[in-house]
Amino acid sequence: MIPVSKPSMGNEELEAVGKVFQTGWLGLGSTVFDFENILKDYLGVKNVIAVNTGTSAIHIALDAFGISAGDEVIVPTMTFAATIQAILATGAVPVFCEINSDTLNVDVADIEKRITAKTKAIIPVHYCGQACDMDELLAIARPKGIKIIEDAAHAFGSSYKGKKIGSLGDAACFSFDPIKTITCGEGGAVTLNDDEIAEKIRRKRILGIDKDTWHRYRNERTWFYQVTDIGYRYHMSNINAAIGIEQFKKIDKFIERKREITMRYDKEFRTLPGIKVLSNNYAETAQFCYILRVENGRDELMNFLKTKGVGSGVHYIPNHIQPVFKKFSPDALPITDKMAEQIITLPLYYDMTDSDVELVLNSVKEFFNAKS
């Protein structure tokens, strides 16, 4: 079965978790140091907080602004559930918004819409690694003094406008999970380029323990904390940070490929009845993954793939239909809706063979031209 993801590593990563092993230092240390430094270089950004996941880079960001319970945050309900976890466990209420059919992004006049006297934050997920319209959002939020906290969870190495993601809004988060452009195993970022709340940020990821106690990891009065806000132990390990810094030496070839298997899927695609191929900015996009809106049988389409050793998902279901999250659903979200009976991911990965790609696209064209 090919299946819909999956990370590309080899010994370099093996062997840079050999020598944080022969440290012996393997939780928070120099080598996350080092990898955020890369990241910052990499992003244009003043700074960047590594984390252990991408949904805890989301909570201390939106902790960190003070975003609290009786706050609202604007969200799309099409992204992964960690994203409303992360809002709720902050004690704040999520607002769904609607998305861009042709995009899957946010929809930016319904977010203007939805904004109340209790809005304190929005939320626009880049969609598969394109951007949303980060201008427009700008515009909108900045004159009410609405924070935009982005979550670019599937969006690192992506630009908007030549910039890259990261450097846009008020803070980003991104992941670094096993299937994200590069992996660190686990692991996630906040970005950003206010100093103090970074500062914040870097003592929440660790207990809430002050600057004074990265003394500790300098061998400086090693016997010296003070715990000085409310935090977490969210920090990264070296272990992490260690493939993070492998995986980031290959980042070019690894968004150079899957940009290529996506404009080779976009224009076999684009000739079938049926499908609508999403909009792609191809130049500034790190594509995460492949998504396409089968107006008709996309669940029957799902089923005839398996039987060709291909494999499928839906990302995602949308938030405001799961049990959890329905007392916060709007009366109607009709466009993420009609999104959610269509979209189907199909596989999409460094490590995928020419041929793995001809059976994917060949599988598709079967169950279409069966239909017709």
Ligand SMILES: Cc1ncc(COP(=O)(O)O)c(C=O)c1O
The other form holds:
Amino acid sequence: MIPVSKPSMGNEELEAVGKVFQTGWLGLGSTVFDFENILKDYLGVKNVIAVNTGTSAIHIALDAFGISAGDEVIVPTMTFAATIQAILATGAVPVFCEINSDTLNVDVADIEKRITAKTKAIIPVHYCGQACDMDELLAIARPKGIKIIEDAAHAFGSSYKGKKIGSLGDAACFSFDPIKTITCGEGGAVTLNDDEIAEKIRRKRILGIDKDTWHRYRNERTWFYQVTDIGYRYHMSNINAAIGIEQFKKIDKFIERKREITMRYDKEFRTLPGIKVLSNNYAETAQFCYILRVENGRDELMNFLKTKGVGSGVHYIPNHIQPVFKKFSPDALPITDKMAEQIITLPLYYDMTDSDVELVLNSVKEFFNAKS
Ligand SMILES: Cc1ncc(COP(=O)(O)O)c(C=O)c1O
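Please supply the coordinates for the form predicted together with this ligand, as a counterpart to the form predicted on its own shown previously.
To see the whole picture, the full complex is given below, headed by that same chain.
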């Protein structure tokens, strides 16, 4: 079965992990700081704080900006459950918004309608790696003091109007889980230009321990530390950072191959009736996954593909219909509901061979030709 996604790992990653073993320092240390510096240069942002997952990146960023009980955070329901759980972990309430059917990115006009006096943050999700309209979002958020915390889990390596995603909003949150553009095994990062909030996040990722105090007393009392913030055990380990550093060396070829496959899929699928290809900014998008819209018979197609040895998925089942999140969904979300019935995720990963790609293409074509 051709999977929907798969990490591309080699001996380089294994050897890098071996070197960390030899140092005997497995947790937060110099390899994590090296990884952060690499990301800082690549993204052109002042601060990168590496954490253990993309979910904790979103939670800690919201928390550091003071989002808490009584606040509302506007978020698309069409996202991974991680985004919603991160909001709820702060005590704030998610307010679900609509998406555009041509990109699956947030509908900014719909967001504007949902802003209340309690709205403290908006979380745009850069779907499949394609950037949301950040200019429009900032234009509605900035005058009201609303923070834009980007869920950039899909978008490491993508740009918006020539600028890398990572320093456009108040903070961007990346994921380096096993199937992301680059992986650390598991990992995440918060990136931002605000030095003060960045310092807060650095403390919060390691149980609120104030490293300045730690440094100040280092010469006299090395054992001394102070806990100055509410914090979490969210830091990245040297083991995960070592994997990330090796993966980063391969990012250009990862992005290029996935872009090539995406363009091939788009070109062929555009000719099929009953299918809608998402609109895609190839030049600026580091494509994370490949999603098609099937106007009728999505589930049938999934079953058919299975018989052909082609895996498929649905990204995502919207959160406003999930049992635990239902209570946060007072309004109808007709576009999202329609998309939820149409979207199918097809295989897309760096190590896909040309014959894997052909099998996916031919299987989808066979299904639609048999229907017409
Ligand atoms: C849109 C989105 N947000 C957040 C996350 C959370 O990232 P992680 O799995 O690293 O916790 C994911 C992961 O798949 C995601 O797809």
